[in-house]
Amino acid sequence: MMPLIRLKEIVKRYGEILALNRLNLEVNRGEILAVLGPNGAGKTTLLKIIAGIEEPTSGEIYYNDSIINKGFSSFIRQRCTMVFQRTIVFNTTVYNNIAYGLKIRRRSKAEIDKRVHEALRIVKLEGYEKRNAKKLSGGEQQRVSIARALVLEPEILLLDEPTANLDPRTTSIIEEVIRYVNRELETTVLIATHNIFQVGNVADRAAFMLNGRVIESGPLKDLLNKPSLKIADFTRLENVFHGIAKPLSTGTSIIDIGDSIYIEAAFEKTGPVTVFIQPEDIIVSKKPIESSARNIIKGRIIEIIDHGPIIRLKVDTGKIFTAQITRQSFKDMNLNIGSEIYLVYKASSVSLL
């Protein structure tokens, strides 16, 4: 498949600061691509270059396999729209905010009305037309910004930390909007974020950035199932443990991670290892359960993190584990800070880093 956008050896300097360092990236038509990395990795700069807001210091940008030279940023701006992390709305009605770009493009009133109302429907702000955008909540303002982008019918939608500091309900709405515009409007979407768990709900593929470069890319599930040490480090993956492995006669290995905690894994290794267990692969129970799983450990809940329909639990077992369960399971078990629980996971759920 020919990529929609291809960036080749892109360098971007701001004086002495090297923001992008010979970056290479391909964006496929119709995909949702997550650009992940810590603050300062160059994610926002990358989006600005794709949007035509900034021009690279050097390197080449291809659109449908045709090179876009310097000075042709207006070409890409007609096809890309970027929504910034810091929401900016005008001190006027929601309607006027969303209609602004269409008025500049001199679209008819009938077309503007149609597009504005459709965008409001998509972001679930119907009936907000006459409200002052400045008086809305932060989450509502972010949805206005996304609606303002959608009315322009961009081929590529660029979102910079779209759910940062938003409540779970608003986050869920924005995730739904992203999936809708990608599926129904066939919009290619790029999301820059440091929140790997948020993009896991929407992204097809991920590009991991560090120090201005893409260090790994591929299907998000593949990268998370067997993350490299670099990915585990800068995305702050939980349940990453270092220990000493000894092979067993059963074809598995037992790993001593310290504090009298042992992990059985479905591979044969000897010596120092680093392993990773996905939080969603851990079963939570209030009582010991009979299972084929090779790992059962008792612990106490020390932190509860609310992600809307999903609850993440920090559990002290001697080592800190993170488990993920549904909100309904959390309620059914009547869990709280200090609750004693059992964590159960299979040897095959233990990945070697």
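If you superpose the two forms and keep the largest set of C-alpha atoms that fall within 1.5 Å, you have the rigid core. Numbering follows the first chain given and starts at 1. Note that the coordinates shown come from a computational prediction; the quantities given were computed from them, not determined experimentally. First, how it differs from the form predicted in complex with its partner chain.
- Core-aligned CA deviation for residue 327 between these two forms: 2 Å or greater.
- Relative to the superposed core, residue 286 undergoes a Cα shift of 2 Å or more between these two forms.
- Remark: with the core as the superposition reference, the CA shift of residue 259 between these two forms reaches 2 Å or more.
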The other form holds:
Amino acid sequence: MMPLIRLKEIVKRYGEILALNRLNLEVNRGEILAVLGPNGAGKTTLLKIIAGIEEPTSGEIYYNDSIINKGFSSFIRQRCTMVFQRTIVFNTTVYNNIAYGLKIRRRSKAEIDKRVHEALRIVKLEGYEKRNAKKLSGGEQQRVSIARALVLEPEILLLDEPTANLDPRTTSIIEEVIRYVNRELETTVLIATHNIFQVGNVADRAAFMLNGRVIESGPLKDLLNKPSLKIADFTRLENVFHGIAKPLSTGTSIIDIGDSIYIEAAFEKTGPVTVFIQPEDIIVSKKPIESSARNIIKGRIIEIIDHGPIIRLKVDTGKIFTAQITRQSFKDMNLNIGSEIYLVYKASSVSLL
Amino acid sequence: MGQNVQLSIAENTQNSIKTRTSIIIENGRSHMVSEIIEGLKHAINLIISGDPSVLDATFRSIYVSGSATLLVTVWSIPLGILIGYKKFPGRRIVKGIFNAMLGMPTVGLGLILYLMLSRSGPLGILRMLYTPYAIIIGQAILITPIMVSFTANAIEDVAPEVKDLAKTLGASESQASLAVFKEALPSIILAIVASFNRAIAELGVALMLGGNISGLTRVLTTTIALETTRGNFELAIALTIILLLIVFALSFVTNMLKRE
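Here we have the form predicted on its own; I need the corresponding form predicted in complex with its partner chain.
Now the full complex is given, and it begins with the chain already shown.
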């Protein structure tokens, strides 16, 4: 199948900084592709180039197999729309925000009305037309910016860290929207993220970036078992553990991940495995609690990462675990760096990669 | 015993001196306080009754500083937009110069312009000294750096992000620039108001270039200074109240508009 977008040997320099270093990538029509990689890998630059906002220093971009020459990035801009990591809304009503691109395209008032209404329905912000966009919460603003992009029915929707720093409810709405536009509008979607869990939820395929190039790409499952990725120090890959699994008589498995730490998982598997646990699936308690959860481990908080409504805790148990709790529980529990806590999670929260 | 008595007498004397001094100070203070209260009463009367000298100074201040502000808008807004939006060599230096001139002392500027405009100065031929036009030009120069800097900052705050956003939504370069300008507009209006407030509240330029001529170049600040030295507090207080009202009301309205 002919790829929708093909990038060949793309180089992008900002003065001394080499943001993209001979990058090659193909994007297939109708897929959801995750662009994974640590911060600074060049994900945002890649998206801006596909979006036609930046032009590459050198290299070739093919759209439907025909080359896009320098100075013709406006051709691509009409077809690809990007949603930025830092949410920006125009200082006006939600309606005017979402209608902006349609007005630029000189659509009729009736059509704009209809499409803005539909876009708001998709992002679950019905009735928000007359609200001032600047006065909405961060999550609502992010949904407005996604509605503003998808109302244009672009061929490619580019999302830069669409759910970073958002609360779990908004995250799930946004993931739902991504699946919806891909399925119903047949939009090709690219998601740049450092959050591997999000990718697992929505993406068909992933491309892994490091130092300005794509080092691996393919179905997510295959990708995570590639030795090149295991060797690389992806500190952003949270709660991913490699170990040896042994089945138990109970139908579960016990996985030895080293440092005498064991994880019980709700699958039967023998031999080397890679597993991950969603940070939001881990319960944090100050005392060992009796529960149905099969895994409990004691640790010490070594880092507190503030994401607004949610807080991420890095916990040293011998291995580093990441747990995610709400700001309210964080306050109520009076946690600090060095606090001793217990991490509790179910065997069924352990997923096999 | 005798020594003790002497000591206590000395203490008493000292105490009575202290008491007397403090009574004098108290008297002075209460005199001043009553004068302020009287002044306030008279001042409010002057404002309500529409005293000609109050109206004259007020309208001239608004006319002179308003003209200066309008004039400055013509070059400062485009220049500020250029500095905030375009990347050109030496941009940082230009911005640095305008930032440095933000705190320009008004007497210094007044003196320089006085020397230029006086009969024997290089611009003496214009015969402008001691006219309202001289004050307008002086205040225009004074507030140019404010308007340029604030406008540049307003544009810089929104420029790269809003530009990229407009472009990805399909805007052309010029449409994207317009979007940036629209987003910065509330802050630019604030820059204009801040400039006007600086102009109407300054004294040095108006005094040195206007000469405080009654009915011709007398503005709020120069009249306040003059009437205070004359001991004519009622008029000074009345004019100060008006000056504060103008400045506060403008800032308040702009802030309300900005929030909307």
